[in-house]
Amino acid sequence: MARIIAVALPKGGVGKTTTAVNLAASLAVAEKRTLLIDMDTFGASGLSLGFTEGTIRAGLYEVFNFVTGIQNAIHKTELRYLDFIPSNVQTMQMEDRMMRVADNRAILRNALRGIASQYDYVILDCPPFLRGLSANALAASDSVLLPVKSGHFALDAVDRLFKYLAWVKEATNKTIEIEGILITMHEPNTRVTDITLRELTGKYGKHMFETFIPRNTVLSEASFYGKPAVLYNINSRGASAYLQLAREIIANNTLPAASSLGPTVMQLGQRV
């Protein structure tokens, strides 16, 4: 059964889509059957994988409006083990309709029941707000991954999400847990970075990933060309960091009795 991970934080510009796309691709490189779902009506995950309006036959919009089943919204990608469901919201009218329908927080959870057994991981790229589509994602997820860029506003967003998760546990999903807090766009040896790390470690130390994602232009370039970093430049620091994050998540979700905690970063890179 798939482990469903929501990539969420109520703030824009922290690397949610970059993390969702590149984590999903890195898990696929590790030969984990992975499904990436774009929960954001802007559709950035689809653009980052090279999908355009003309290449999308159906998406989350059709699933939420009961036009088609979720199986029919699944698209293959360039990576053998990575599938994708786009949001497929093309107009303001569609966006308004999607936001209204998403008030039913059980839609995604019910839809995923029919396909969860096909995957090892389902990654949900959430919008930068805590309602509607994000609420659907958190109601359906086993865990939430919080991408955090150094700065005061991102720290406030982490606090807000933790408070919201307390409500989610009480109202819709008692078993959801924290997958981890991920530092993105990391710039070492700066005052803002030092303060952010000190504050996060002091309050949420047990939830921090060991992996940091560096500020790396290749990650932006890759999305511009519609590819995850492992297909654009696997030797880049950004691609290596996400491969390491995938390995850390696989290790964290592997029983101690297992014979291996997953392939090394170099082995992951050889599987593209």
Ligand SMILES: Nc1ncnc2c1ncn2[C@@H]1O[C@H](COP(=O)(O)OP(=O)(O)O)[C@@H](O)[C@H]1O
Contents of the next structure:
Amino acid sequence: MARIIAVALPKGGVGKTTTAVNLAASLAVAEKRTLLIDMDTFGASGLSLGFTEGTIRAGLYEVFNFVTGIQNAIHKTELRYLDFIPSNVQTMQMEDRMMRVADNRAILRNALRGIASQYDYVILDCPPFLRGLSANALAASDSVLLPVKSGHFALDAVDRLFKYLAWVKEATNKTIEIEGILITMHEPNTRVTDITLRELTGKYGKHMFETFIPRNTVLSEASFYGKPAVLYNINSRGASAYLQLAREIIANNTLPAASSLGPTVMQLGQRV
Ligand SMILES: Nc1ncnc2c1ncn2[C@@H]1O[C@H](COP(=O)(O)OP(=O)(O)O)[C@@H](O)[C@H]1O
Ligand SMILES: [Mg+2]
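Coords for the form predicted in complex with this ligand, given the form predicted on its own:
Below: every chain and molecule of the assembly, starting with the one above.
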């Protein structure tokens, strides 16, 4: 069964889309069957993978309006192990309708039920606000990954998401976990970076990923050319950092190897 991870923070421009696209691509490079879903009607993750209106058959819009089944909205990408579902919202009228449909917070969870077994990871690129499509994503997710732009006044957005999660746990998804807080666009040794990092670590230290994503123009260049960084320039610092993040997430979600269970098994054996 897939691990479903929402990439969310109620703030724009913090690296949500860049993280969703490049984490999904890096998991695919590690041969994990991965599905990226664009939950933002703006459609940035589709553009970052080179999808345009002309190359999209159907998207989440059609799935949520019961025009097509979710299987039909899955698009293949240049990476063998990476599939993509675009949002495919093209007009204001479609956006309004999408928001209304998303009031039913169970709609994504129900749609994913049919395909989750085909994947190891499902990554959800959320919009910069919590109602509607983010609420839907959080109701369907096993965990949430919070990208925090280094040196930004990010703590209040993190606080807001944590408060919201308390409500999500009561209302729609008891078992949702924190996958981790990820520092994005990191520039070491500047005063603001040091201060925000200290504040964040003080309050949320146990949730922070070891991997930091550096500020690296290759990441924005790659999305401009419609490619994940691993296909645009695999030797860049940006591509390496997201590969490292994928490894960290895979390791966090891998059960201990059978050999490390050895003593326990032996003890059990002695008892019977
Ligand atoms: N690590 C990075 N280094 C340089 N630029 C980045 C990095 N991460 C994101 N960007 C750029 O910052 C902008 C905002 O990132 P984006 O991922 O779209 O944020 P969000 O989805 O949270 O709005 C984009 O132009 C993106 O290319
Ligand atoms: Mg975005």
